[in-house]
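Next up: just one chain, as structure tokens, the form predicted on its own.
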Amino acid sequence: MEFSLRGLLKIFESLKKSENSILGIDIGTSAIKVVQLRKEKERAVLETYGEIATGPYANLKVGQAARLSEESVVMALKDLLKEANVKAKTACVAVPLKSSFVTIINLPFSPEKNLSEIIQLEARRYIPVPISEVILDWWILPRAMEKDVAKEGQRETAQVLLVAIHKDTVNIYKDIIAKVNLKVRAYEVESFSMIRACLSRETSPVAVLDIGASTTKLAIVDFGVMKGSYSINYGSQDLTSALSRSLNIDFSRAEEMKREIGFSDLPENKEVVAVLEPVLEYSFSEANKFIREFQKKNQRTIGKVILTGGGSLLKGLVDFAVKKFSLEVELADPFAKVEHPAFLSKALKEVGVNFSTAIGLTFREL
């Protein structure tokens, strides 16, 4: 485990299993995260949470992205559920963005026609694999809110958010969850869960930057709807690897230095900062390009950037991001939406960005 949960577990050890409890499971490349909440009088109450590194299950270091076999994922998840004292029997599971297809399409709109039939037919033009191989879902964007009906001559069109997940991916997750004796309530693309946990009621477009171990994912959200997404093949483990090579130290020591120093402005830390900057420069530059393209195409100005994911915990990263994006930047605080003991607030605020997706999954059901 990356940190001890025992203090939290003692608080909740007297709680009985509730039918209102739901578990969010986020199986990432460097760690698996779980959050268990229960619904109590229209409130979301934290029961337990936990995180376990996947690296050691593949003979790698903590912080390294690992491609685990199904058996190893089951083993790690079982260990985590036991350590976190999870009691819920029903779970929502995150599906990686890379294993899904998300886009917004414009379709002919007519109140006399069944739009769902049109969507299923049109989806074949956009999804790069046979429709029979995916699970398809969609959402017709509200016209009044999104102003997503446009006239092309005399023809009206409606905007539709189209989502497809490959059935093979879902089947893998089904097997994993069944082997840890849980029932699945729902599967959801990780970006949607993350957005639900990180955002409130922003009226201007917001960019949510999720810095994971192997990738950095950007989501543009407008009126609560993900209007664009972009994946960058650099993550927090690339920062650690750069430090390891540059300073000629092993990965574990480099990971410690990265977490302890980050973007410290102390003179004695200049060498570390000089190694980290170029890696993040690339990721932030790519994200900035996507943001500018969105603003130009949609004539909408992005108001701020929200940082989430384990890689966003670097000291001084918010100030660094402000300089690079020239926008307001803040760290996500998903546990702020959850009722919990007051003395845990500081600890939960510090680790919250790690659990955005898992918390967002539970919010879906609660």
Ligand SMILES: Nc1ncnc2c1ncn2[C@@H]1O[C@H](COP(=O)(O)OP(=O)(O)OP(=O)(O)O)[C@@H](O)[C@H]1O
Given for the second form:
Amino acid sequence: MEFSLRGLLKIFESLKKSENSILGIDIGTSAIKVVQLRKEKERAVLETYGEIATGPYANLKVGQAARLSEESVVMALKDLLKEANVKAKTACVAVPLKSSFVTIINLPFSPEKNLSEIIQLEARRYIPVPISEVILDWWILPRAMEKDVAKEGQRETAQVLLVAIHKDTVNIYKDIIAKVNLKVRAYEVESFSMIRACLSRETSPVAVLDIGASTTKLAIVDFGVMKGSYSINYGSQDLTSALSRSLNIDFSRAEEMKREIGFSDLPENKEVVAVLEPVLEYSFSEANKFIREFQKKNQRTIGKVILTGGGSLLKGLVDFAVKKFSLEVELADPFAKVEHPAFLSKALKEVGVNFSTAIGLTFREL
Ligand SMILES: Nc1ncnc2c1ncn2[C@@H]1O[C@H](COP(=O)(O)OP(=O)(O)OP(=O)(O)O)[C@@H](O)[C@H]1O
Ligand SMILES: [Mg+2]
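Take the protein just shown as the form predicted on its own and give its structure as the form predicted together with the ligand.
Next comes the full complex, and the chain you just saw is listed first.
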């Protein structure tokens, strides 16, 4: 076999490229999303991205949350990697907030070495399953080290962010990723990735609301640290189901109507809005309760709410959210943090919220 010098250089280039590339994989209940970035000096360059609906792999409709078997996830992910022309060899994978346990605990302050032993012991009191069954991670919160080393009587306390993921969950992901011939660099609870993609350097606490198909996830971030998280068992597919039931139309038609009409203020769309509103009212009031409690407990005022996740694309949702939360509300724009061809900017801004988690995963490695 003969190689020309140019051919060899090309092969070398593509090898070098894929070595510098990292893939973020977000396996959501209604769609799998991937983003591939490359690190070039200090910049993050977008190489490719894509999503695939999971519904059709379980005889369900696009937009419907599906409980896929492991083989079906592998099949869908293979199709997506091919379609998006993914060349990266290494991936970071999101773990659902629902399958993890995240909390902040206060511990007696002691030198870090000691603290890690104390954390291992104390974690047993907070984590609802045997410690041997989870992968445990923790961070000593910087604020606790500096300003907030509170005196509790004679003792000083340190704040520790504790994260546990069930080993069974990780093993399922491990199998899936191995079957699509990728190496896993890290697993991360989806909320942490999402925050990394959606936040800039905000100085007051921010609430990030990720509206997925089956759940709505709230994360409160203060000084860049997730100080609270909450998962609400309602998502955007519940809007579609409500439309389908109330208007007696099939799911696909209801999904279309949801996306086309949303919270329209045109009189002829009153009927649709009347169906959507009570469903959203529920998840937003749950989120609002959590926000108010956080503010009260921590004596901190939330400055704004950032909406993300596919469900946040609902027309008129930002205005609805402003009314509900009485706060500044904005849509996340995670692709803005990534270098990309100018002609893609508009399209990326429009679909960005779908990819927050996948992008945030790649940022972790860049
Ligand atoms: N333009 C749009 N208008 C309204 N809703 C939309 C629009 N585009 C997508 N959606 C909804 O967004 C949802 C999918 O969002 P996303 O991909 O964030 O969910 P997921 O990650 O699969 O779900 P989960 O996080 O709950 O597991 C679907 O319910 C879909 O109907
Ligand atoms: Mg999701």
